[in-house]
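The chain below stands alone and is given in structure tokens; this is the form predicted alone.
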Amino acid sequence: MQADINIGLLGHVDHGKTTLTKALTGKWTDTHSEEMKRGISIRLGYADAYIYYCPKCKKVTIKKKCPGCGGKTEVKRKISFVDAPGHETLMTTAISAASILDAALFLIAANEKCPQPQTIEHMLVLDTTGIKNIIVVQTKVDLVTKEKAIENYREIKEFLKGTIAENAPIIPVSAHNGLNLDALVEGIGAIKIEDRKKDAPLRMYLSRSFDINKPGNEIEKLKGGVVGGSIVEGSLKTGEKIEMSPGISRKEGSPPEPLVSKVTALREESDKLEEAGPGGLLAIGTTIDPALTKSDGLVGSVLGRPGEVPKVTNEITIRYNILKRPDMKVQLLRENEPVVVNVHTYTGVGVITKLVKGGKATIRLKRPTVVYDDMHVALSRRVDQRWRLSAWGTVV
């Protein structure tokens, strides 16, 4: 089975959204080095989860016996989790995920006062991009005292008065207790989906990109690189020709080629498939130099069928607004202004070359992309030696 939505968890630092996965999942998705240092998500993890029900109780569960009666439950629906970085300095990380995702669920420790730094920034991200399934999780409530959760609680809903999430659901839990995890389950297993596009052209974006061959492997058992990421639209089988764009640069300077390969491989966290549509996280193996794809080098590509990805460019326009911050306040864009350009999964550099009233502006690119109209961006600009998400719009 396939994952029909992908979840993302955002929130502060620390607030426990990588716990609260692995409670949901059984996965810890912090597995890189760097990561299990600091103890701070870096890269955006990933994991899965089977959603049961148990006729007998009429309740979901992501056990596969009923906690209720202990009797056998079905599977109702597999879901797709995307944990988030909340540090500060990862905020374009945290951007990127939204790209792909179709709902939210958004962490609030109990144990600190609402609302955060990256609690505003993240809030933010979800009012931009305009992703309404959002369930709010009190986390970390074994932390503190019944009447300093009730106070955070309306810490909280003060905090979300104006926001996409002004009338999300707030639950309470304890992810290493387990506790209240049933009545969060309930609420994902009732988030519902708009129809999939999936007899569309295929458009999928890439957030991950790897080489799965280890050290010392001889020449002719080496695999080709794995890219990883989700299919917004249409779908793709094994053994189809794919294009991946912008793809690299053969010499130093000239402009990227379009990378072509076959898919030998999709899969699913451990999951085979044959055929893909919208939904889930996917792992995709090819015939690509591995190379080419360690250490997250296709990231922020858009994958296809060859000949219908677009024209790569080194310079958008988009018709944008001014953020309404309650952290600060955010002057008016500028001609000759660096900013960090999030679009799709790509997240780079650029310069404001022009700006015309109405609200468009054009950007030149440091390092070209793929852009389809509509497509939603977020711009961040340089305030106190930090990038703050500043405005946010879409491509004309």
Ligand code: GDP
The other form holds:
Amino acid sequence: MQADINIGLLGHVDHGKTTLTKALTGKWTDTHSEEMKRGISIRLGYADAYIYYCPKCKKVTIKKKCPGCGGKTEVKRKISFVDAPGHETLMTTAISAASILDAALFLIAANEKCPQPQTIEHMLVLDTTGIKNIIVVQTKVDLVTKEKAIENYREIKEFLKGTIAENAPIIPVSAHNGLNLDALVEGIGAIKIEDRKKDAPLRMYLSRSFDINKPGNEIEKLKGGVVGGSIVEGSLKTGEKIEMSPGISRKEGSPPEPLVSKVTALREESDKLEEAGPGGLLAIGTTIDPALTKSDGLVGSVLGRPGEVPKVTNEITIRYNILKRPDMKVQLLRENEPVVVNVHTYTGVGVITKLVKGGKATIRLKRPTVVYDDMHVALSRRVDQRWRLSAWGTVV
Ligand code: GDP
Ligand code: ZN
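One more: the block was the form predicted alone; return the form predicted together with guanosine-5'-diphosphate.
Below is the whole assembly, all chains and molecules, this chain first.
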């Protein structure tokens, strides 16, 4: 079975994203802090989970055996959770995660004043990408008194005013002792998503890529490179031909080359699939050289059918809006200004080469990408030594 939905966990660092993911899925996704210490690239955490339904108790649960009556349950839904890093320096990673999300759990800790800096920033990400399916989770309620929890709830309500999550439900939980997780699971089980374009041309955004071979493997036993991400439109079967674009440079300094390959395996965590469509985080086995896919080398590429992926480009033009931020005044964009561009799972630096009245900007990218019309783009600019989300728009 394939997951039908990707749910992101967003919120300020230490507000309990990884702990909640573990409570919901049994998996520990926190590789961020370890990776940061070692100074290597920051990956998103992934974990799949099933939601079950007990027909007797008429309740949803994350347990295969109903905790209410001990009876058998039915699978209601499979979900892929994406744990986005909350650290301030990892904002662009969180923005790029948003491009493959259908819904979000937005975590706010009950034992800290709301909002914290990345509470604000992650909400801006949801606001600008337009992810409407949001459940606000008030975490760590075991650490505060009832009065404090209510006071914090009021702060959360106030903070949500005017944001995309203004009317989202707020569910208090404690991941440490499982308090109220059943209410959260019920909320997750009820999330509705729009119909997906399963018959459209294939389009998948790559959010990870790796080499699954162990060092020292014999050459005959080497497995091809593996890429991971989400199909946003269309569908794919094992054995089919694929193209990944812009691909990767074969030599340092040379432009990247699109890679054409074949699907040798299709899976979602431990589940093998014959065919896959939108929803869930997939891993695809290919015939390409694993040296090209190792260490997330293909993150930011788009996967489609050969000849159907748009041309690679070093320049994009967008219709943009300057962001209104509650925590700082955002200045107007300027020509020749450096920006970080986030589009689908691509993150790259660019320079604004042209601004046209009416809110159009042309940006020259250092590393090329592939874009489709109307695609969502986020621009961050340097303020006080940090890249801050400052404008967003769509490709024209
Ligand atoms: P993240 O940075 O948002 O992923 O936060 P973590 O999941 O790593 O949690 C940060 C800290 O808060 C850890 O020390 C957790 O043990 C603690 N924590 C998370 N959830 C709870 C909870 O429900 N109750 C209590 N008391 N502590 C929690
Ligand atoms: Zn039951």
